[in-house]
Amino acid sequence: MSERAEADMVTVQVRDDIAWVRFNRPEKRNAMSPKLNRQMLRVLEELEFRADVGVLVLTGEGSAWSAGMDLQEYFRDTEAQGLEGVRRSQREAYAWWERLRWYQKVTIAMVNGWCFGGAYGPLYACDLAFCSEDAQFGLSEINWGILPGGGATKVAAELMPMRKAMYHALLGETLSGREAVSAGLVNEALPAQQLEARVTEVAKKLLKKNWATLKATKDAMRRVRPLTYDEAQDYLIRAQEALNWHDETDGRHRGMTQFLDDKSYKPGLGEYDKSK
């Protein structure tokens, strides 16, 4: 099969406020290459702001999530061209990556198969992650003489405990979607013919939820890591008051009148209606 137009390494689908995003080189397992990786960022731009999109999805057409980088295409290739190729080929692909990581929508991760190698860089940056039961999880990088970088790393070090990060990086050796659970990779592992309508599920939920508060506490949760706990506690008390005045709906009063005053909802139960 000759390669894919830039263009159609991604596809897209919007339905019911939700974007449905995915990798679209099932022939080569969608490994991420340079065409590809130009054309998610500029995928991400297009859909960021849209008033119909509110979660985004991003999944893989085919067997793969996705099989990580192109060994020819993001190695062989681009080393030949020498350092600029080589950072160039980079920059394109951190380039996304971190704009999902901050992306002003809520963002799920749907691995529908392989993920492996550079795809734990987009793995890490979705806010929520599923698989299906017979996905495959892997850092192969040992096996074939580099360490595991791009980040990949140290997304196993942030998501995993220390044993097990260290196993998984040493040895190569691939995690199925139950075990990618237990080692913190992903939230959830499903029957594959029920991996799609759980992550609808959990993205029609998150819809009914204040928009400006989703950003700013996934936000918060990615900030406040790193951070001493007074330190997070200090960060949490400015997020908190910049939310105030930055959420346009006023969620935060509109939701304390329907529970105080309505008695219309609890808090713990569920989400304040916005349509009042």
Second form
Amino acid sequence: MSERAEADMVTVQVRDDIAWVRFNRPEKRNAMSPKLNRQMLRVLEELEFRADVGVLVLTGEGSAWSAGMDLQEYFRDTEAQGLEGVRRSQREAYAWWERLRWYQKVTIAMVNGWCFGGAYGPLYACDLAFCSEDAQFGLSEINWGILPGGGATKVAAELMPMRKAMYHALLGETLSGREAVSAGLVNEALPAQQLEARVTEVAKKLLKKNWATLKATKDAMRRVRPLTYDEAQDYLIRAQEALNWHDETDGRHRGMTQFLDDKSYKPGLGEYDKSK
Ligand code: ACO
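Any chance you could show the form predicted in complex with acetyl coenzyme *A after that form predicted on its own?
Following is the full complex, with the preceding chain placed first.
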């Protein structure tokens, strides 16, 4: 086991309503160990409902975003503890990915480097993803004799066209940042020195929107995927009606007033002014 303290596995900085959360095991390429997984869940829980956090960015210290599951601490050490140890460590990992998938705030993966295997779980959990052009993405499981588990196969099948997903999983080759864009894994690839500025720019745009509406919209986008059209339509009616209740700022009426009565903005071209 590594000597590093559990609380040290993740760093957090909150600046201007953006929480910058970093995998912090650069010496192990931010591989996800049980300690890192437990600490990440704590960090996410602590930040989720803070009034000064509107967007969460998940990135990594050093040359990696995350090199996937830790082969020593997540696999070998827990397998030595038998089924109970294996299931416990799976639950610890899956718990924070699930929390992130349905997170209260908008989440952005800022993929600064290596992204392998199990790291596709949090990659998919984030609502948006931006990467460095020199980041590298891989389903490397095939290269060491396992299938892409822990959701990684599902992530590839959800985000990538079938032929690309199959090739990616069977060959275990890496994709560059730009290739990851064309495969559908991330939104944009940028030169490394521009990555943080672009992510900050996108986060600032999101912060101007109605936060309750962002949460309802991102959940809706994930929820409707497996539904029929009619089921989706029904879900969306209920979700909007729930939003009318949960949005204490009454955004939709303020938006309508500013457009129809004040004529101070055009919804087609930008968001209403939350300060009025
Ligand atoms: N699990 C455990 N240890 C890891 C992992 C990992 N996933 N990734 C890196 N490390 C460790 C290395 O063993 C090494 O430890 P050491 O310094 O004690 O020897 C340290 O991190 C640095 O790794 P290097 O290999 O020296 O770093 P390099 O920058 O040359 O290569 C790379 C980086 C390509 C990410 C390489 O480390 C690698 O292939 N890692 C494994 C990636 C992978 O296949 N992950 C599993 C995906 S499958 C799944 O998640 C279920």
